[in-house]
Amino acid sequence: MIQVELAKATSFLESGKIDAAYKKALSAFEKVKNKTGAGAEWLGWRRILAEPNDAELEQIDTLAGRFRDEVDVFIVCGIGGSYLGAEALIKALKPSFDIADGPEIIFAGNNLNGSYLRDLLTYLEQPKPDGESKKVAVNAISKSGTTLETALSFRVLRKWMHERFPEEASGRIICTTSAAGGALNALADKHGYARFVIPGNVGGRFSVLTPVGLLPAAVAGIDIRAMFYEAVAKYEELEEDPESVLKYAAVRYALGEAGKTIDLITSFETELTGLSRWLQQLLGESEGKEGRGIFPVVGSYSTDLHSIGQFVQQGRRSMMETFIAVKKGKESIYVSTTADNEDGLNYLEGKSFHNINRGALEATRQAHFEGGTPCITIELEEKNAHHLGEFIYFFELFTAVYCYMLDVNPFNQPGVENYKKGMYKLLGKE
């Protein structure tokens, strides 16, 4: 269950402009809901959830099975959205320092560094402490296939995996991409490549419930059908009481326009960290446009406190905050006692970790909202898959509903083709 605070931000509003974006998020919502909003198309991140394919869930269960049993290391090459679910689920899922289970789930394709990227085949090469040799997979996620970034790095990984394993490079390797068309399946159909599709009508940051984000956290060890089948229970449950998410639209987009540009995502859970940079590119990349939008950026807390807190609490009042909390924790680590008290600790004896961590958070939010900036606080049960897969779904109508309260096109993203285009061109591309 999620629960969205909002007291410490509508303390700051006036009640008859919340009621005012009350309104607006209802009539956005009916624009999701009858597909009558801009980029309607792109609405198939609802459809997935309205109609589950346990054939496709099954298929990846399947492979990613057989990459769990058989490789030491598996590639996860793509940008955006094409890997920013997936490594949220995985950092918010897996243990942070987990060497023993499964393979280790590798990023690449996310940036045009060189270095970092021969420095990713040395540690390919390297044997393992039993002298073998790794054993690699490589899943390339793009629906056009001619992403800089990933393309690049694809054919870097892929020329590598032909060499290093010529007879099994073809079974793992696995394109993730369109259903027709592009690079992706022309280089599957030449290789024998295994396939997934992404969805035509789910664009890349709304794409994590797809095989984009399923594949990857399957072969992490993640339950995607718990995960998915929670999204499709939230899917059902908003379709029936959206009230949470149509507060919390109206609430932030009131705040908005009573001058607030910046929202402040953070969390004082490192493991949630990832899901706070995949919500930062799903609102970045949905709301910001024709001049409108609160700009996402990410914060993880306690350790930003030591750098960017004073500002928060004290500088140029134009930002909200967002927290992203967990009630429960898991870990185990209590405080004990000493007998000397040398680092006058003792007051925290008997106390666990998440306890304290939970009482930094409190503090932080409390001082925060008093010293001006609006606090809104989600926050989830507990961390498990359950729970992401129903903020993953609660986050993304959200969105949809916000960007159509701002009347904008949630699903394009005409500003990121400019970059592309002055630096295709200075390449050289025709």
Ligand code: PA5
The other form holds:
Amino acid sequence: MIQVELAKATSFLESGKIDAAYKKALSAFEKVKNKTGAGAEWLGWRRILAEPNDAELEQIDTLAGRFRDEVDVFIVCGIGGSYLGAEALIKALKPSFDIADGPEIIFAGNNLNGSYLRDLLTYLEQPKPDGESKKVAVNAISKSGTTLETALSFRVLRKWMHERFPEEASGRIICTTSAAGGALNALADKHGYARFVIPGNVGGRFSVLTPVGLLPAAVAGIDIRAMFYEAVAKYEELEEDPESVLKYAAVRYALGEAGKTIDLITSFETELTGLSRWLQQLLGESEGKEGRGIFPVVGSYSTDLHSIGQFVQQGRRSMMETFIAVKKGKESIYVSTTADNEDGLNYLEGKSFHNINRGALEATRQAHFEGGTPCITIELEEKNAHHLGEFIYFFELFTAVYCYMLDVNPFNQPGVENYKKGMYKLLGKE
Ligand code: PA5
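Right, and the form predicted in complex with the named molecule of this protein, after the form predicted alone?
All chains and molecules follow, beginning with the one already shown.
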């Protein structure tokens, strides 16, 4: 069960402000539920949980199982909402280093960096230690099918696939895109690539529980059913009792009103940095409109305590902090003792790294709180597929509610078009 700890934030606020914000949160939640808010046609991320498509989960699992057996490298080619969710899940749940548990997952299509792509092709060309060539699959993910970063990288990867594996390429390319239209559908039709549909009423950053996130996660060996059905359970629970979301939304809103303009999302669990990045996009692209919102940035502790920790402690007091914590650690490294205590660390003897990390979290949160930074903690019971499913829906609902409190449409991103217009003009697109 996800825990939301607000005490180290509420003490910065007058209770009247929190109460007023809570009323706003309640009416925002009603807008989500009754589909009366802006962008209500984009609430499909709730629909997929209200009416789970078990046949699709089966289809994803089957295809993923085939790729787990057949290929050495699985490339996820997408950007923004078409990639951050998959990266978050895989980074959180796969071992940090490749220890031969299914294909290696590589992300591409999320930048316009030619040297990255060149290095990737060089890597793909390198034979395996046994001298065999690497078997590769590519999953292109783009709802519009027109996003330049993804489309351009996919062009390069597709060409390489067809030249390198003329027989197998078509069976090892999968397009995840809208039901109709766009270049990916045209290419899938022409070459017989497998295809998964992103529902029209689910926007990119709300799409991790569709084939966008589920196929790469399943290829990585993640139990997508456990994750999906835990999200379903959270959906059902929050429909009945949204208190945890509403209280949290009220406090974050009141902090924004009180001048907090930055939300530093951070975790002491290195593997959750991808989840923080997913959340950064979910919040940032949803709330940052019409001059409103709190700017979400990602930190990774304790690494970043040695870079931005000083600022958080004593810099301009415009920041709030959101800690993503994990209650039960799984790792089993304990500190051993040495007879001469040469490195002076025997005081930690017998402690697990998880406990030491928890100690660092508690001390940091207390210090930042005392230094004037409101701290909110979101705690997952454990780092596993179940609890990530719960986390995902919790934050999708939170984001929608919070944006309605701000009076902005959570589901569009009109500002993202501005740079694209300029870029396409410079690049000579008709
Ligand atoms: O959340 C969003 O809608 C965006 O981040 C999109 O996911 C991103 O721009 C990629 O778009 P597409 O899937 O159309 O390539």
